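Starting off, we have a lone chain in the form predicted alone, written out as structure tokens.
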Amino acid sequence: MNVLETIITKLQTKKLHMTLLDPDEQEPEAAARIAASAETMGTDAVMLGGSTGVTQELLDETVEKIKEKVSIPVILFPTTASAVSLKADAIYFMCLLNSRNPRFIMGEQMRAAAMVKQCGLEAISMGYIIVEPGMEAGTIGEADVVKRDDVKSAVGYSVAAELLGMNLIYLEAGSGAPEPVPSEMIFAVKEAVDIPILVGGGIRDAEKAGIAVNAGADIIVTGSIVEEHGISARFRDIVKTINEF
């Protein structure tokens, strides 16, 4: 099975957790140790991305070191076309649906598309939607962030992504957000689409993870908690809560 098939198959029996690592935040060996610990705790995949200035060499080395230590998929979560490593298992081929800048809607994708296809890197299409406050992701992506009470827009973007043939939806409050995506928004999007929903940003404890999953999130993404606390008891409790659904 490829990575998307693995994700879809797992979702038939449980909810998933993915650990987001920024290759610019630690040395490749340290990233590999974190990934290995996260796998032991039950995370289902490692997402790699975040920084805009990471070098190709650092990205490639980080992917290589992580893959030496884990058996779960390593999936790229790129900011730009330059943040692509052909050593990864897959790439989220994302369209930032609520960006004001065509560069993040299709420009960066156009730059990377031929290389990704020719080299056989599995591309998993994703509708990426940034929700208030958006944090650095919203700033870098020049997003018109979806207001926390604007459920209609979140649903509209999500249905549009599904009708355009995208495989996944990602509702993102932004790394380090004080609060996660509202549960009412997650519920409404889940009711409106038939493709899996990732939710990330502001999920710092098991309670918030449980609320998001109970509202309809299929996959929870955590990143800041790993950067701040490592693979801690709090991380373990988040993954355990998700896997119990």
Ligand code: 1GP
Given for the second form:
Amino acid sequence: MNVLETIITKLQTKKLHMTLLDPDEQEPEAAARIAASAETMGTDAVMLGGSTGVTQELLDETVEKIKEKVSIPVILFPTTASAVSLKADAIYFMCLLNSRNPRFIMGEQMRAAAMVKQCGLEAISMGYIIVEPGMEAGTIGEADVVKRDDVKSAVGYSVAAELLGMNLIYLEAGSGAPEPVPSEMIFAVKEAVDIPILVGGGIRDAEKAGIAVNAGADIIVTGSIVEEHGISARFRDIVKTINEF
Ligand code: 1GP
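Shown: the form predicted alone; wanted: the form predicted in complex with the ligand:
And the full complex, kicking off with our chain again.
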């Protein structure tokens, strides 16, 4: 089973949690220790990304060290085509649907595509939608952020992603966002599409994770909670809430 099939199969019986790590934030060995603890707590995959300046060497080494310690998938969550590690299990092949800059809609993808295909790295197609406030992701991606009350645009982008044949949708409030994507928006997108929805940005406790899964999120992504507190009781409670939903 490839990574997407594993995700889809698991989703038939439960909601999922993915742990986002930035390779630039810690040494590869430390990233591997965090990933191993997160796996013990029940996280379903490690996502690697978040930083613009990561070197190929650091990314490769981080993937390698993590893969020595965990059996869950390691999935790249790239900002640009410059850092793609072929050692990962899969890559989210993303299209920032609401960017003003074609570079983030199809330019970086064009640069990386032939290499990803030739090397046999599993590409999981994902429509990436940045919702207000968007934080650094919104600024770097030059996003025309979806306003928090603009459910119609979020649904429009999401259905467009589905009709374009994408595998997943990611509703992103931005790492460190003061509030996650509104539950009304998650609910409306869930009603409108038949592909899984990831939700991330600003989910820092079990209550917020519970609200997002209750609204229809299939996969919750958290990043900052580990950067700020390590693998803490709060992290454990978030994962437990999602796993037991
Ligand atoms: C970023 O949505 C993720 O892409 C994670 O956000 O760091 O706020 O958990 P946080």
